[in-house]
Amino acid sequence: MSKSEFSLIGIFGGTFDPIHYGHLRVAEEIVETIDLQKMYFIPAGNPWLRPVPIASSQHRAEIVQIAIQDNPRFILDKREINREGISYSVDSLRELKQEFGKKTVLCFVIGADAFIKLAKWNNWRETFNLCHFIIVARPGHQLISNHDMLPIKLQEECSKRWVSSVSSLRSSNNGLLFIAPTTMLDISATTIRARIAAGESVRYLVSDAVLRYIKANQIYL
């Protein structure tokens, strides 16, 4: 790494209700593709734009820890579930930016379906001053090939931010958009919860250790 380049840290937020192999595979490939030092998983406490999670904050955090425990570059960060009130991503990004300092760049991992709604976030324009966005396609979404599907004000904000190389991410400290090529496993937490509630198998959708924890604590029944 040259003196002009920054080190990159991944930030992966979500309700993780529960975390599953779709999340983990995306995280693994992004860490490898972008050569992130670490990937921080941040379970949402009380999310702003999504329904209240089914599992408690404590259970969701424990499930994330179990799921990632064998990967030394995956880290659980509980700041949002420990924070009172609504979970705003911008608050976490502000804190992380201050903690890591000027030599480290935050790379916020976000699904295409969520990125389309970015303009509804609290202080959404400020997020471009705090991180790069690493966008992953979700099955059924076409953002990769058609940026015009973004809302107009988001299109205008993003028009000059798209990059196609990892080196661009390393040479700038914030504000860029990178679409990550990843293996998209069509797995949803909603389906997992429904199958558990119906007494159906979710093996190979979540890890065996996660499944044991869910069963032992009777979550999603």
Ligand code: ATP
Contents of the next structure:
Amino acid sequence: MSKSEFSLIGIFGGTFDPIHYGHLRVAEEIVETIDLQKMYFIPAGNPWLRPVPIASSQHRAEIVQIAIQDNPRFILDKREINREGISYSVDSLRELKQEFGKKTVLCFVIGADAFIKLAKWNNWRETFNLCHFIIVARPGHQLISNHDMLPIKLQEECSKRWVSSVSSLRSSNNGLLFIAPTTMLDISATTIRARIAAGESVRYLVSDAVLRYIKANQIYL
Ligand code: ATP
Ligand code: MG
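May I ask for the structure of the form predicted in complex with this ligand now, the form predicted alone having been displayed?
Starting with the chain above, the whole complex follows.
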């Protein structure tokens, strides 16, 4: 299969409690840099490795939909909130691979803070057979290829997978790691929830439409 026959799509998993401009700007820049056809946002129903989210799954999905509605390349995928039990990314990746077929390359977007915990994921080694990882820095969480801050078994698994050019992502269906240069925005959902609970402004951290929805439904108070 020639490289041009591949199409690349982004998968952005997260708790999105709530989705904010940190997520959205990263997604926009990655779509542009890697030339992704689409970016699928997949809110976790019952996230693994973290406490139960504050907002319900339905609210979190609705907020994602409101946040992305004007961007034709951004798509909400509710498979994890519709699935029973704990949301494992590997299950979604398997399903998506099946649905899209061999000509589509899945690019899983992940912050450096989440990537360093990858070896705690369910069937984490299998994920390399399903997707590439597009890793983004966050303030306080930078990453350089093969960084020794990675747990040793993750470091070993990753050692031959790093690529430094976007074009390399089209040379293979899966299993590569690319650190995407993106604008670092020091925004987290934790801070947003805390600010709302304290009666402080979160304007310009989330979109106005998202803020209206959160207020109307009295979430995070
Ligand atoms: P919380 O504080 O509740 O953990 P969060 O802001 O980290 O929320 P998540 O839903 O946990 O948001 O993150 C989903 C994914 O987006 C993760 O891979 C995370 O690293 C990444 N991410 C979140 N915020 C940013 C940001 N400001 N810049 C880059 N990546 C981010
Ligand atoms: Mg987080």
